[in-house]
Amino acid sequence: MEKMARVTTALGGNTITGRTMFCHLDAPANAISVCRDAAQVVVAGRNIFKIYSIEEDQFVEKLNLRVGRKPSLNFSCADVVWHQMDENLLATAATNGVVVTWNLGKPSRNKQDQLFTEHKRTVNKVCFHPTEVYMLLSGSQDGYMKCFDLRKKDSVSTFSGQSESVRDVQFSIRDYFTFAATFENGNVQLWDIRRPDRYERMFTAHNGPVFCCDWHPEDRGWLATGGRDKMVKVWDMNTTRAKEIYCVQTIASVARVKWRPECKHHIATCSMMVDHNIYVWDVRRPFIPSAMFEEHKDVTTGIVWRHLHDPYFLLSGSKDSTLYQHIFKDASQPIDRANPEGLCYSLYGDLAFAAKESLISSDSNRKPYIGDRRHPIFFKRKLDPTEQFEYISSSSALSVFETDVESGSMDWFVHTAKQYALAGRPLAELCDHNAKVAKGLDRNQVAQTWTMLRIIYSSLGTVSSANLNHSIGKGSTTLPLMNSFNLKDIPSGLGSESRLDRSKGESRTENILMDSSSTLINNEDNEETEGSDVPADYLLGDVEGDEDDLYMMDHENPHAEEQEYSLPQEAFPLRHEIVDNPSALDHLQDKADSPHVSGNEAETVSLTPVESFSLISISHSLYENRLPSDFFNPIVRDTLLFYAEQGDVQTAVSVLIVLGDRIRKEIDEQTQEHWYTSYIDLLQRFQLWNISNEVIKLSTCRAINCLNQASTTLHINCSNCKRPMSNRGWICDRCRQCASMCAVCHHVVKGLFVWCQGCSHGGHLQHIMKWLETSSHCPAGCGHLCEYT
């Protein structure tokens, strides 16, 4: 503890010094309260209920408030409060439903003043009114709240919230007669003192419990509440309406919050489970807290500043049975730990980056790319001062790179979801009719993986000779064979990764026919000769070693070294003999078509490109024999992977129905499963919902086929009760009523029921839109203002 700041603050000719320190106590403690010069704290808990004198570097105990032989659950507390006016003048609230007030200056051992019994349950909350000395005020879990004049005997007045329970009541700093009370079902009361009958204004704050409310202490109207959502909301209460103008989301549900003095957005806050930490935030930056508190080992139950216009101590007490004094010099700050830099796209392609400030100014000589149209919007505010924590090590620039609204615009998307046909048709026609709807969108890579898919799957025989056959010139013609191939339709595969492995050793006969125009196969035992009187158009015969190394030869420069394409054996099957003169070819209409042409003839006709060279003419019948039905599933795989990464989940999505079983079992079921969701997610986003439908029915997942059979399941609360509903009838099984009554024509709802979400109030659609037209009140009668969504 010696490295601890030391921290001294003058207030007004009081000087407060301290350090961060901690005392053990007896027990557990549940609320803390300090008293005005700040010089003294009350811990109160079930076991324990001291005043401890806040010393320079110490606590010290100064008095035990239990007292008497006989334990009294009037000592055991949930609540302490020491009145900001008198010294000597403390209040708690007993677990057994009594309020008790405690006059310090008493002569005797036993400081007790006055019991007040009216409440049947325990009491969550006391609170002393700011400037009136004998007003107190108190919230029970039987839902009253209570005012008590401690000259009386008696409460003057009840406060009935219609609700379960109150978990908070606080005096408003701005108004002298207005306090408000927080409630289990998520409501915030505003009432005014002098009317008990009707509170002035009721709002619900948080989707569940509100547990804590605080006035700001400058005096602006605002209303800070903190619930089991994990979320603390300002209120501005200055307007008719309760308006939300700040929300922060914690990790955990809140139990406390306190305005930090002196700064007008600063508020600390501790949970009511989970999380031990002490936060204090700033309202304008919600996402990570400016301060950070992690002595507690236990769930921290009571904070309070020491001093009303001091904001450099802060007081807590935890379960760990510990009271602790914080300085703000010593608390750790997570936004030094926070990434200050950032990276994310839009739907529509748009790119936001943020990154430290001093990074983006020192970058200021960097010229800009073409193209580069930068709109920074900066997220930092003016440093303020006054304020202990300066934010220049974690302000951050936001850069926005936006893009052409044509190219990101998703028509694509849309279009091409609406027109593919992904089942009902045979997979030639599937795949044909995707390629031309991707061709049409000039989508030319979707549309050739279309067309591969076609060829490399489909039937052969069932594939016209037209549609693969592809000539050289305009003079070629169609050879009389049952298919053939182009070498561009032949994957990149062929000739690399799947290349037969030589190392076997072993020879086969293959018989390779190769239009004279396009290719020449040179070995060692046959070499082509200037003049020769035999054409060397072709290699006929056995083939040994690099049968499968095709090589373009130059009529001119027959030594010089060519590029070498290679093909798998698989793809040149034995082909029947070759005749001298076959009767097949005298459809062809001249010589220089013809694929025998003499030595002389053949030097004249041109040569093409190797990759635009015509057809490797293959035999239906043995290819489907020699090469296995899965042979380019790899290659498939490693497609679908490219444009699922690439972000084309569509045409991942589309493929993978299409195949199906082809396909299927090469990628695992993970993938396909988010594959399948990213898909329809993106779908639904455009609307699309018949489209997104058909894809979740031709899913063969488990987890995607059962997206559009789930029912929808509503959970709702008794009208009467305000309890959940178990069964499923129209009577509660608690309260034995009618939950859905109309409030209007009240009478049972049998069709179409809406409900407020805050009072639970509700009936038939049609008479609820009609009240609604004139007026915003419930019409039950509760004076909540419903909204219905």
Second form
Amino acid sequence: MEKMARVTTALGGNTITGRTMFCHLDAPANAISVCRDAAQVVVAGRNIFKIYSIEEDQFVEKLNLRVGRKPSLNFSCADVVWHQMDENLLATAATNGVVVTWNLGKPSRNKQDQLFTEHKRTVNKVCFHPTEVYMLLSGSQDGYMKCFDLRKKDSVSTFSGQSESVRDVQFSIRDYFTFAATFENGNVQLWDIRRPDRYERMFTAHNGPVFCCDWHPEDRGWLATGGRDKMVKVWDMNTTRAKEIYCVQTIASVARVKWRPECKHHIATCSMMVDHNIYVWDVRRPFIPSAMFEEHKDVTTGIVWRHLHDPYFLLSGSKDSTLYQHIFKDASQPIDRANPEGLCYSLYGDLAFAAKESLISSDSNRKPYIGDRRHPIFFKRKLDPTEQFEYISSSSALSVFETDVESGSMDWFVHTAKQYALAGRPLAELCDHNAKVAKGLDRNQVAQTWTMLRIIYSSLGTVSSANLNHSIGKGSTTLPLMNSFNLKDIPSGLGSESRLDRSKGESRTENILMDSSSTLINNEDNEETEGSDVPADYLLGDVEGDEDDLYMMDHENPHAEEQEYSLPQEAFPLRHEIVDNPSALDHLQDKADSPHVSGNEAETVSLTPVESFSLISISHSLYENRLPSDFFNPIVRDTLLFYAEQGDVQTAVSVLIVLGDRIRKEIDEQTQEHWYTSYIDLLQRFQLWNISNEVIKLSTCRAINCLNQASTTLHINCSNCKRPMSNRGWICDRCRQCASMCAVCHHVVKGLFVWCQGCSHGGHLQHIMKWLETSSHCPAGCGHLCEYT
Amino acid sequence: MNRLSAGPIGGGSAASAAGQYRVCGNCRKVPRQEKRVQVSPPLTRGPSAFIPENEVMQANGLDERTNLLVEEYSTSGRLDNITQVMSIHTQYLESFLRSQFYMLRMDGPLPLPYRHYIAIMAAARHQCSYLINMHVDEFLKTGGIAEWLNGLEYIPQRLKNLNEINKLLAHRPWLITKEHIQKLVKTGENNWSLPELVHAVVLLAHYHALASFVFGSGINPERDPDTSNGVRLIAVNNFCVCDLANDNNIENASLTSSNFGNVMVFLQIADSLSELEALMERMKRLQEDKEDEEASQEEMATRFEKEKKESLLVISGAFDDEIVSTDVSRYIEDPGFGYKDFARRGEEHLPTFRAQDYTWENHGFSLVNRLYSDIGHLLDEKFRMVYNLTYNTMATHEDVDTTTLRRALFNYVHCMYGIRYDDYDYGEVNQLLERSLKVYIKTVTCYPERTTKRMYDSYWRQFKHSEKVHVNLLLMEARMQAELLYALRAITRHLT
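Given the form predicted alone, corresponding form predicted together with the partner chain:
So here's everything in the complex, that chain up top.
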């Protein structure tokens, strides 16, 4: 407790001093209230009803009002209030629907004064008139509010809210006759105490129950309400319509609100569930509480400012059976812990960063990045001298880092997206087309992938001769040579290929493994192939030709890459590391156990020119034509994974769509979904709506597919009565009028309705089109110059 | 004759697949009881065994609204029997379907097959094969693993952990403590996140309560559009479509005697008319003069205790150990665990749940909505709807304020679960709810599987069927709320 401050304030004669302190109650509290002189507090709950005096250093129990052998339910209090005029007078609301008044001046031990049993259900709230001694108001679960004159036995008047339960009633502090009542259905009603027949005004304040309200102590028209919808709202009632002027979003339902004395914009709140803290908000700064009291271990049920004119002492009771006095000095201020920093990427890769000025300046000795074009902008907020507790740093700096226009260009992405063909043609054609597109954009590797896919998946006979041209002869000659080379000289091969992508790297290492562990198999393979007749190499040829292309590409790749992948993340030097990465080896060792691996390797060869031995196995199997159609799936899968990892999710998704069922099962649903969503997100950022929709439509993931089935409804309002039309689009149920008439032919439009966004006249699509061909004015004659594009 | 034809088919196919699944215990019984079954065919072929078909049909025959609702919210895409019976109260049906659809189909922490499997587990606690069949179908449709349907041994440990809370929630929700919650939430790899748990709890409570409704309204097994469909259903799920509710031994026994009983009914009509008058008279009195006899607080407390205790006695006859068919039992553990009267447990003396200290409106809602967004609003609307639903009619009388009666029903259910309202005089329950009705309420809420047509018929003879369905709705929602309150309170305690 050493950090706790001791505060003394002088308030017109009587001084309040104290520190943060608490005392244990015997039972959970439901409500608390203070005496006018700020020296005593009453705590009420289901099993407790006591008065404590607030001493300098502690709470001292003064009086236990819960007397009797077996206390009745009348003592089970939902609410308690201490009269602000008469310090002997208290009132409680009991859970069984009884309103009880207590007179501390009574000589007997039982201070119970009057008993009003008029409510049928639990009474949620009682409230004394601020200036009238004998006037008490109650609000109950049964939907009624009753006004009692304490000199009489029965209620003076009953107000029916005509709805479900009343949650709170509060007399206006400034207007003698007015009180506000809040309801479970979200409404707030204002009543004139003289007119029990009808409320003066009603408005919907919250979605769900309004648990509490509080009139501003100084500003006549301000009413704060708190609801289950986690909002605190401040209403200005001076206007004819209640106007919401402030709104604070909290993290839990709001159980109590209390304006802070002497601080016009401050309000204290506590919650009914989950959140145990008490917050003091500045309503003008609704995102972060200006102060926070975190002492309670269960929900806070009652809060009250100790003195009407003292903003530094707050009392609170809680379900954890404690009563606290909080001192403002000890409050934790979340703003201290908050990081007033913001970071945001723009569409074009620019980065904006805002932070406290002090943070930025301390950093300034560091060299700026090359691409860093700072545009420091400073904001200053003038300190409000009236707000003692705002010692928030008031200036911040904003820096913008721009990326190079060229390097950040995503033109290739847009072009590719637009030009790729994803469906509607035979696979081979699609692949060819896409390969051409990729090539046209200097993305040779992608182009190559497409070509390979075509070869892998489309039937062999359709291979165009262009790809064969130079390869047949070469293939047959180089074969034996490379074979031997492969068996011995892998390391040098690796070096020469350092530019190949990772999947290649992996497969290569696999082959090394193979070499050591399963040479026998290879040999067999070789023998078989060699034994087989050369004419078979028509087929063998394409594979090789292909591979040749690849080979060539390897040399081009370095610079080609630089041009096309200008995004930094794509230029990560991944490949260098991986080539002779022992971990990759390990990784593959695991795999080597599985019998499929040999198949894997066989395929990889088509990518890597060095490993001709497996090449042979390929050509051999192709020749035999007994390869199952999914033979290449693992390698294609790896390719896709590679692209996705590289950040080129476009290629991955496009291939996925084009191949469809051929590859779908190889990649787990979640990955696919992830790719799709990323690609769609990218497309939408570039506003390629049509393409993104096409992708959604073509996708085979259920989760993606249903994306464009969500929110397909267009809600329209009737043009006459301005209310939403529920059933049909052309006739309004409410005003029984046809809402959408064609401005040209004056008939009802039941199909496509096109309208001008300027004057909102419109009609049949055809009619409007025709009309606007000849005229530029609105057909309705409103004089608007409509445009049809 | 759906049942008669379905029986043999079910038996046949079960036998053919016996190597894989156990034979449906209920169906095996059919040959033995065949004679009896033919004597007492279902009274109607409509959606409910208790309510004549035309009663339901006339209410919703051309009800466009219902069809629209079904189209929008039904998961199976067809107008099932529950919906048909509920469509007597279209207003309510909408909020019911909407919330059910939300918890089964919309955004939520649990995957779809899980949701249906939890529904199956919940329904199995009350041996409600109607709901089980329905959800087995949906479970498979949403991509559930067929193997799980073989029983609890085949499901992941995580789901299995839910058993305990399912059991308690169904029969003795007051026993749920924060330790149970902790056990689910903090068990390493099989733990439930709180949102998932809340979703599961909502589902469990919903389907326990719905089982009450199914039995309470005597919902018939789904009539299949064509026989081939029926065969498919059986073949695929290996589930017998025979309904336990109608095949109950007790039921059969009572039906045979009910022919005889009919005579009595006629004799009693005059009697029950005056009964009705008397009930209305009492209601009026209660509404008008509240403070004629100012009962002392002690008296109020004792009245609650009395009502609680009396609910002990309210149970008709002794029951044999229930015959739980293997279809159902494979989804439950500890089948012997049932409702045990809250009041009877004197030795442990459980504290009464004070409704004012943990209400749905203030506490339950906030918690549920926080962890499983939006369901709170839907449930809230549903509770409110059922509580306030009235046509201001009672049997033949119109313009009656039925508030007290509805409140009595609602609070009586809560009373049996040990939830007490400070502001309620439990003497009202005694005055308003006759003994046969109490028997019915107790059976439907606590042992729904034992409900018989005789119980349904024996209370409120003058009342319309739609009003009895209304009663069932009240019971169902009251029960659901009670379960939710206990479960959510435990979760709240776990959180604080």
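Positions refer to the first chain, counted from 1. Owing to the predicted nature of the structure, the values given are computational and were not obtained by experimental measurement. Each form is matched to the other, and the largest set of C-alpha atoms that superpose within 1.5 Å is called the rigid core.
Engineer: For residue 176, does the CA position differ by 2 Å or more between these two forms when the superposition is done on the rigid core?
Structural biologist: Moves: no, less than 2 Å.
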